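Just the one chain here, the form predicted alone, laid out as structure tokens.
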Amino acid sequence: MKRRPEAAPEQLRIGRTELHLVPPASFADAGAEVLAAVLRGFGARDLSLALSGGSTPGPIYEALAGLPGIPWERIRVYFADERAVPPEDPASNYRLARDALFDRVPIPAESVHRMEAERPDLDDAARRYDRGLPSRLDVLVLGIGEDGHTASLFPGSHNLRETARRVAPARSPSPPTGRLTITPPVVRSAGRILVFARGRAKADVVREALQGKADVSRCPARLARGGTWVVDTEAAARLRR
């Protein structure tokens, strides 16, 4: 797939963070190209990929499904978080990824490991998922909320202090409130982290995450500093150049 010239990102570095700045109209295509390049870079080896949900990654997953050269038969897919809803619910992160990506690419069904957050006992569901999670994710895809959360790690959450459990129940300030989420040890150990952010409403929190002084308890997305961030120019509007 040939990308339009205007989709080419401007690449910068902020500390340990590799930053790709793209026009809003090119965001999905550019994000998909960056993610595809990372996945292709693993060559012939098997790899683990964890996906996030939300409004930002859906168009990226759709664009990714149309790109060539991605070794879907060697990719095992996991999730960074999930809402406590059935897999067919419109709020389900699994459903988003299935509709936008899995149904469009030749990935074996047994290679997709969804979080069963619809279980009545979320603590048990978290422990089950923890047992099946690789010791280290090769690629972790994250977003960032307007409050600075990433995965379902929200400001002030006790999960931000977790050092042993890798998957835990979580509570969201907005419905659906019940969640499952990976914890900081999973983020910190990931081989490659990709963060996607778009829209002017994210400008303050993107700056705080990458250049601010707030600690992780106030801006959990700071856990992903040092990764690769794909940010549209509106979300990057307040970054110091």
Ligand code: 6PG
Contents of the next structure:
Amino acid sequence: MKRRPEAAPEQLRIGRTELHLVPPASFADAGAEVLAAVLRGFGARDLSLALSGGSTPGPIYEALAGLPGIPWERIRVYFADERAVPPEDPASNYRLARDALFDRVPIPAESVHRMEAERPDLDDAARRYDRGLPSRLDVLVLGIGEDGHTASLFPGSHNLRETARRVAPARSPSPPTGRLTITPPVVRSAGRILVFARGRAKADVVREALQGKADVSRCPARLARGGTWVVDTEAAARLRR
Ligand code: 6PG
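So that was the form predicted alone. Now I'd like the form predicted together with 6-phosphogluconic acid, please.
After this comes the whole thing, all chains and molecules, with the earlier chain placed first.
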């Protein structure tokens, strides 16, 4: 049976948000190309990059590792959030990024700043990480949960009202429940925000985040409006065009 040709990637704006609409089959490669272009755009300047975890970004990080011209020696890597597990745990966002990216590119080990969320005192771990975080992140990679969370900022969390702390302990409704997360001031001050979302399961929340009326406390991913969203056609299916 002749395969239907995949639609070509499309770029459009929804309000302040730049949307890259990509076919599911090329989502990881397209996401990596968008991220690579942002990283190359800093030229000879050092830059800070914060990564998210979950199931979406792994293939993007793997594709990114294969792309040329990225100034890895000038990139300092941080994390948007981390689960309260050891770094070797399969649920660790650090381990995801290490296996998919750090082990495949020439980034100096000292450039990767892991959130030590395995520490027994998460509040102390948050304060330690806060002290090492740049005053503003140049590039922030975020995902979006089906409940509208981003990083580990979950709907209804008191962290969404945080104005002073830049890193805080958090509780996830799904395991691993203990988390560390950046707070809204860090998202708002980021130079570039990139959001990656794929799959039909995200269609409702992508529409809510970009075109809905819910405020940030009900849909924390609205904090990322105005950024660059790379969304496959499945996750974009409910967007009003
Ligand atoms: C995490 C991530 C989180 C993620 C969303 C989406 O620690 O889980 O940082 O914010 O981006 O939960 O996760 P999926 O990509 O698995 O849908």
